[in-house]
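Below, in structure tokens: the form predicted on its own, a single chain.
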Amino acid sequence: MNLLFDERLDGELPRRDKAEVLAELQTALPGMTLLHREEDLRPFECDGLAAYRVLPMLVALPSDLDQVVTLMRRCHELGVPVVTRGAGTGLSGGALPLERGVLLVMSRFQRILSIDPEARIARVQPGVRNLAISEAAAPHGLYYAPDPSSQIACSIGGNVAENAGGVHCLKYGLTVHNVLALEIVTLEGERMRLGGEALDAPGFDLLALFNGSEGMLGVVTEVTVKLLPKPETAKVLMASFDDVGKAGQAVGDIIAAGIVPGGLEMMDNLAIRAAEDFIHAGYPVEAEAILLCELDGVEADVDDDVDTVRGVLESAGATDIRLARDEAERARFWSGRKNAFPAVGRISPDYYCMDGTIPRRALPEVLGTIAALSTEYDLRVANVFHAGDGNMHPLILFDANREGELERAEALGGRILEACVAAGGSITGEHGVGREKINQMCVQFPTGELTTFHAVKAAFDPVGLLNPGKNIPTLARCAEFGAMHVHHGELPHPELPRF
């Protein structure tokens, strides 16, 4: 894929010799393991999005609190730019390194510290992974609730950077509603605390600034999250459709009527087919989209809210309704849809993954534009998403060995999550900018608010070493996108000179 750096943001970086700074760390931090032979730093040339590749100059694994201060230190005193890493499985290039740049990876850092089932909180190193959280408090009778498909594997470090969602965030939020407390490390090596266990703590809230930021503000070594009591019980419909457009309206309705479900999840007929085949979940391979929607709580008021969502799912069009009948069909059900990426990497030698927001109401409407432009572009769609709160995640599939389908599905993607802006929208979810959608920030957020940005970061990062050429386009970037861009006869920042 075209990277697209901004040269002129790289350009005012000091080049710092490989030598010479490996020799700097070497001396300063001995007890440090330092990579920096090929053969030892391809395994960190992308994240996720594997599509982006770039072999770094070194790659830090610290192991202790101590390690990771000097590092900062010493990077910020030489100028080489850091990019923090979790366990590498975002997928919009955030942790993608850089060739002078210094990869710091934070997977050493695995210890649960404590967990208070009194007071319902973790406090955890970044390095732990999600579902690891939920099974140290499953004892207590405690969960951790953000739950995105990666949960098995990904870090809660990762989690806070790129704000993970899942498929309950719906009803118990984002990892920003999650997380109680952060302790971080500047650029400059200064130990912070952010947030605390009370319900509000003094001065502004750069704990919710934390949260997505991407690497940009700082390094999180600590993160404290509140638990969650077990529902008492969990019952999962699953509604068949023969139209996704029905689908998409069922969602809208379900949540009018009141009711707010644990997870409402749905897939599309080619998602449904390559899940199946994969998980055998027990999926209906004709329909043309399904719902899977989990309600939770009291024995009595889940059975009252499965009689609602019922009547609404046969008034919206519903061809098929099933509750699960056990424990077991139930994490049947979710086993299918959270296998749903891998499952679609077995019909397609590639996929491309998006992660745009939309209003509810505006589902039946992009899900019709999305399927316009896989026709437009000859590439096919798998829809995947987090119905209840808009999340989509459209699959585009691909196969790189064809001249010029990298291409179209990177402008398919491109063409997706500018639709999902003009319906209300948002470029991303809960996946985060990173360098895949960092054009795309120049469609959403005008001259001013791009500004602002980069003023806040700057606040952290007066030089810009940490993450740089993520996240926040410059003006000038965006300039020149729109360049090429134009969106109804009009240039973004047309107060801009186009280069």
Given for the second form:
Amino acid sequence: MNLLFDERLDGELPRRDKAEVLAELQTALPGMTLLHREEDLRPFECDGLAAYRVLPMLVALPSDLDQVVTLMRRCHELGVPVVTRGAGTGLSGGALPLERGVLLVMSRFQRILSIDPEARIARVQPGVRNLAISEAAAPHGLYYAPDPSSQIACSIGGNVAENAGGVHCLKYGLTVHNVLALEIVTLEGERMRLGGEALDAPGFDLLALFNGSEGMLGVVTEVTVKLLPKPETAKVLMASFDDVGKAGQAVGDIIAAGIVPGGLEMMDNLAIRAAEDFIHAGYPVEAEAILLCELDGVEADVDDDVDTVRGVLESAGATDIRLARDEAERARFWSGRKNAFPAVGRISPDYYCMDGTIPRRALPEVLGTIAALSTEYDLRVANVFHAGDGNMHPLILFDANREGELERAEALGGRILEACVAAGGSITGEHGVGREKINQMCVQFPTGELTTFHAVKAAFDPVGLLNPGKNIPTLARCAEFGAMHVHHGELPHPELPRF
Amino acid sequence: MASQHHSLPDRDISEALGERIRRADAEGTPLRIVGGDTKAFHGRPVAGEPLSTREHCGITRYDPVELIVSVRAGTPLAELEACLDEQGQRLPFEPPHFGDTATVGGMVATGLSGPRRPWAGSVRDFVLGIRLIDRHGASLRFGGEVMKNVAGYDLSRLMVGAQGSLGLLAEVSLKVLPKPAAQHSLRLEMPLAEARRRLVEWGQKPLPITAATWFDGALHIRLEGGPGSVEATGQRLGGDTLDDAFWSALREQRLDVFTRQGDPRPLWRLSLPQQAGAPELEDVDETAMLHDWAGAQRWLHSAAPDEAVHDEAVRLGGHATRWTTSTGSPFTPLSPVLAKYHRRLKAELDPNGIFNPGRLYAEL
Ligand SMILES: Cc1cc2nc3c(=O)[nH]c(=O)nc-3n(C[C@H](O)[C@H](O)[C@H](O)COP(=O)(O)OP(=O)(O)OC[C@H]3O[C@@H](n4cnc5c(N)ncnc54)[C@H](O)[C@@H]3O)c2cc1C
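With the form predicted on its own in hand, show me what the form predicted together with the partner chain looks like.
Full complex below, order starting with the chain above.
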């Protein structure tokens, strides 16, 4: 099934004449950059899921709030769909444009509005890069905790929309745990404030609802985040294993010992070799798996924890355990992990990144399934995980120029996600559903849940103009997907008509 | 894995609950969802047929290594906590019980967190998944028993603090954490202004503070972490040793400042930015208030009209909750645009208004 918007399955999209919409918006917003020529639209045709490209009808690049408000109001009145884009690093096609829609690009909202070191909060515009917040807070000994590997490029607005995570989320939480307030512009062009500088707000927790809502419920125009004091010290242990299953077991053992590491990451041999070749992090290229375990906090506690974890790793059968000697080596250990995706990109013409989550106990079993599937589909898979969180990133290596490989990679990816769901997990831990996993949503959720999601969407967007076709599949799509995809002899959504 | 804790009853009545709800929806009969009924004061009175969750109880899965527990809504909170304690784990947000019968469902539906909240996070921060019984009586699963899950909208966290007005929580999955190796509490005599200054200074440092409360002329501090950091910080901060029982007395509102025999004025909770100034209410003296959460949660008695207290809290950047029952909504009114989307959400998920109608606000 092609992932591009399909009116037969995803619902009708309004048809509006491009020239008319352009004229209307130019009149309403004379000061706003509005791109409409093909060569200007081209750079916006895809996000980080580059296998799928669509030229948007128009690209709007507002630079102030009033423009966003007016744009939303006019698009709503004209019945033109709007897809919001931050930095375009998303890996699930959440910012994939629509041929008949406006792409609203928030990249000009680049200002850090305030850093209050006493209250330990930062108020920023949505286009600010994730890392820029920590950089601005650094002089005060503070930082913003969630650290996606894409942090030099991705925007905080996109982080909120995806509820982005990072290697330190096991201890410090995801985006949703670190955002205090949001300014939203609704589809109808209203300004709405969710949350606040107090620790809670009256009414429903719409702040939590908007985190991870993939631009489906409103446009994020301002973000207030919590800053944390930098830990006094951070130490990282790197353990090598001659068996992936043993490494997986060690992850559980560390947690069982009562330790909550600042980060607990795992890479398999293919990923280790790719990263080492690229970054020269000092990884043991012969190991079947490595674990990176960061312990941070107050010096005395960290030293105790390092001893405990070392003991656990030894009992778990680690073949080598190294403690980063200094800050430079610690940074190098992490750099290999944080650059694992581009590193894999160097050893294969293309790669496809999965994002399933599983209960930690299922790690060895699911790794076995992935290895078997890799053989079955004859495609290599490199494994990188947020192991402490049970969030896997299998990277499927393929060559799109070879006939049928992209399709095979996608089919393999789908099977991996289904294995995650079968193990009690989820099809996405942090990259979002977007367009990419729209069909797998039918595997994870029955009709009742999907209907409830649509009801939530309808409360904010009854006419379906915000990022249509993303995140939640229509029941018609699931019926068709189910028909192609019979599981254990059981048809999902048997109650729905087949097409 | 069924509950290994034989002392705990293990009963699944979700079908019966679903049937009751389905009928109520068909007939348009409002329901008043009741857990332990210990937090009935926290919200407007609901006129509806009581629907008790108490019989829907038991721990459905607890695997300490996963740091996740799944538990039916009617399970007594005290039993869940005892079970976690056996494994050296706990609910980090330190929920108040307000009575022996408090249930897990009531804890999540009210979303109230204890003294550790600013450091550890709130109830919603630890909710990973729910089973929700919707108006059709169907049991729906959102989130799950994994740490990370961004598939679909976050209905689980949306239900926290929604007071049962969007559906019945049948089961919740919560992240739990190991208890720290060491704990030590301190009482430091100092005026409020000094305490506020110190808390700002300490807040910018990575100290193992997990509670900070000023009242009665002293700052009360709890330290939790490894033995090394707790001892070193304790020596550095000084003061007198404080009995750890203080924190449960605070959490359960057994301290004098809450009960204040003979004071007829209503009790209010103000949730404010930590740095917010003093509320300007005629009968309120800042030093008579209890400042919890390092200043972000303040408790006071005032006879001022409800509206005046709400307005004052909003002026200071937060909101207020009237803790003593009255007929109006105890919660600060929502802005018109927020109220609009609250109404729409309620209309989408509970169009016949059967789930605790009016509990949060008259129009919801
Ligand atoms: C090499 C690489 C590594 C990565 N590593 C991680 C990682 O470790 N952890 C992780 O979580 N992700 C990771 N990602 C994925 C990606 O960086 C995140 O999802 C990020 O949050 C996307 O931000 P963005 O600004 O690029 O958003 P975009 O890609 O532009 O958009 C993503 C989604 O957010 C919506 N959106 C964007 N801005 C707004 C706004 N202002 N208001 C409303 N909706 C908006 C869009 O409509 C879209 O649905 C990685 C990506 C790459 C390429």
